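A single chain, nothing else alongside it, follows as structure tokens in the form predicted on its own.
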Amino acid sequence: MAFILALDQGTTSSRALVFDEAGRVRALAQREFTQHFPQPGWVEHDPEEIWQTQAQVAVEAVQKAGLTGVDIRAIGIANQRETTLVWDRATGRPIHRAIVWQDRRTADACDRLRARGVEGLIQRKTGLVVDPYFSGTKAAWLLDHVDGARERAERGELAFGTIDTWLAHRLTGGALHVTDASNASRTMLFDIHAGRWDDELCGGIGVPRAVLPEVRSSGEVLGEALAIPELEGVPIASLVGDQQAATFGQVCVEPGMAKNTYGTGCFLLMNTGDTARASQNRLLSTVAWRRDDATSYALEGAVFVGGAAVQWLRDGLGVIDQAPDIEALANEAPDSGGLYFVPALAGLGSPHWDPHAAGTIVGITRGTTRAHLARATLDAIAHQVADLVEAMSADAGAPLSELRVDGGAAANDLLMQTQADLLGVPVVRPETLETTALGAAYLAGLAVGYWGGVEQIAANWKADRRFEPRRSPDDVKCARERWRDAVARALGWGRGAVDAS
């Protein structure tokens, strides 16, 4: 009996999962890695630590399942998107820490791009807005701020990649410098309509073509694992951005189907089929995946701080000891007591796209407690997703009939009920919440013939619980209006920040 190994390289941890033919998790291993914050608004990762933790959990998961490498039919990789690194082609050593997708250091560079009037060109070709979230300005920053890097890049001595590219490079002992279309579409350098890197975009942002990886399909045999002895010879058969992977794992393979993932951030994707639909409501058009020479597209809304707000309560404030504790604490209060928390801890994404927004808490009184703050945090996650759903429904010309959900925070019943209440539509949680890893596994398994087709994997999807709306429409309308008022107070706040030192 064969299995599929999925590597799920996320923002705060590296994970590996073994799946069987029914899409069930046979084993899981996970290790967190260090988050570096060199200065306010900057977030970095050590690429070597990412590789080491990912290699370790890959072996651990296979061993926990009682298997060896010969039992693994293929490896699929899902990765945190937009996180950017550059390495030396000859030595394989990174020239700097990776700049994480949450990092805002290139906000001024993005302002300069807008001032030059190129935002329309970028949006037309890439489906993206100009924002430091994406990889292009991060790569340019590395080339401009590491001594000699730009000259070396022009000579072809350096390689750029997102985390999928880095893992494929390391897994194959340096043999591959590749990415897939879903990750390429997040760089501001890739024309999603033509399906290739674009010289005009590269020149405008300042990233030489010489550093870019080859763009491959999201599901195809790319090479073999060579750098992990226990997995030597196993085919690497998928690379896919984590949110596109979750969409595939939720089997949202038909136009109009949508899912939302509750992870470090929150990401809502709606399949738009073979058409890259332009958003009129500041959402993104993106590549969902490329399979069998056919590209599928999606509309996407991105919330930068979802579960990360809960982590901030834990790590920054010490309000809770463990992230899951937030549900019990929030349930100690019947509501937020009028407290609203806008978790713009890394600016605001869709539909505001304000890198200068700052985290804001309004409505504090002498009666405000830890429980109210916990409740307001869960409310904030649900409100941000409701903002995305409203924008997506406007783009689609029709409301969603239901929302499929996944990610770690989707296990929080209070959050899911709050979400259903704010949306006014059912929220459906599947039996398998590990849809990011499952999507990477499905794409890899389909590429090697482990699954016969999409119909077979669709039969694996089963609902665990359906959350129906309970709150009155008038109550929801009032809460949404107060939320928008709170967001308005957060917008642009960081632009006028003064260093008190």
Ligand code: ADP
Second form
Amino acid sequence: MAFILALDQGTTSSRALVFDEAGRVRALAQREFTQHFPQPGWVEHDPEEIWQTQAQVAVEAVQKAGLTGVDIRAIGIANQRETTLVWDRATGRPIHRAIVWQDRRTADACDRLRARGVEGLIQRKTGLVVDPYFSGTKAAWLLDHVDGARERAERGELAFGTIDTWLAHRLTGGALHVTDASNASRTMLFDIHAGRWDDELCGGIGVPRAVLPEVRSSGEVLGEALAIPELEGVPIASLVGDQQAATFGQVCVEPGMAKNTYGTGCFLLMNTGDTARASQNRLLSTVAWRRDDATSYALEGAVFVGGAAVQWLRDGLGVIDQAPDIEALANEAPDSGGLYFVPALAGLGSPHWDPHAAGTIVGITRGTTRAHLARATLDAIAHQVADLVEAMSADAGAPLSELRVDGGAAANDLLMQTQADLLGVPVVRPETLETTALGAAYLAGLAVGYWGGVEQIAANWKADRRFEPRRSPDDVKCARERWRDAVARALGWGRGAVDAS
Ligand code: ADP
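Could you please show the structure of the form predicted in complex with adenosine-5'-diphosphate (ADP), as a counterpart to the form predicted on its own just displayed?
Expanding to the full complex; the earlier chain stays at the top.
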């Protein structure tokens, strides 16, 4: 018997999972790594720590499954997207810590791009809105703020990469400088229609072509693992952004199928087939994956702070000890008691796109308790996703019939029930919530012939639980209106005081 090893390099932890042919998890290893917050709004990761933790868990997972490298047919890699680093081609050493997708330091650079009137051009070519979220302005920042970096980049001495690129580079002992189309589509430098880097975008944003990796398919043999002795010679057969991976792992392979992932952020993706559909409602159009030279596209809504709001209750406030504890605490109150929490802790993403929005709690009274706050936090996650679903339904011209869910926070039954209530459609949770790793495994396994075709993997998908909507439509309408009102109060707050005179 052979197996597939998936590396799931997430925002808060590096994970590795071994899958069998039925798509079942045979072993899992996970290690958290350090989050650096050097200034308000800045978030950094140490690329060496990312590589070390990822290499450690890869070995650990294979050992836990009672296997060795010869049992592994292929490695698939899913990664936190947009997180940006630059390294020295000669030494392989990063010139700076990686700038994480949540980082807002390039908000002003984005304001300047918008002032130059290039937003329409960027949106047409990349399917993205101008926002610090994406890699392009982060790469330009690194080149402008590390001594001599821009000159060295122009001379071809430096390499830019997202985390997929970095892991493929390290895993092959420096042989590869590649990315896949799904990750490239998150840079603001990639023309998603033509399927290539775009000179006009690179020039406008200030990223020299010389630093960019080669863009490959999301599922193809790219090279062999060399840097981890226990896995030497195993083919690396997929690179894919984590949200696109989860979409594939949920087998949303037909146009119109959609999934939402509840992790650090929340990400709703709907497959739109071989056309990149332009959003009329401030969503993104993005590459879902490229397989056998055919590109599939998706509409995407991205919420920056989903499960991370629960982490803030845990780490920032100390209201809970562990993330799952929020469910029992929230269940101590029948509702939020009128409390609304807009978790704009890293600005707001789709559909508001306001990097200056700030976290806001409204409706506090003498009766407000920790339980109300816990409840309002879960409500907020579900409201943000409802905002995405509304925008997507408007773009698609049809309501969703059901929502497939996954991610760490999808284990929370109260959150899933609240979600079904706010959407008015069933929420369906599959047996395996490890859809990100599974998607990377599927893409790699298909590329090496481990699975015969998409029909075979579709048969692996099984529902664990369906959450049916229970709340009255009037009640939901009222809650949605209050939520929108709360969001309006959070917008723009971070710009500073408004002159009231
Ligand atoms: P990522 O891949 O983005 O690191 P995961 O899918 O592992 O995220 O999910 C972890 C996130 O989900 C954390 O932000 C955590 O706070 C949240 N989370 C985990 N379990 C629960 C739970 N039972 N209820 C609510 N939130 C949870």
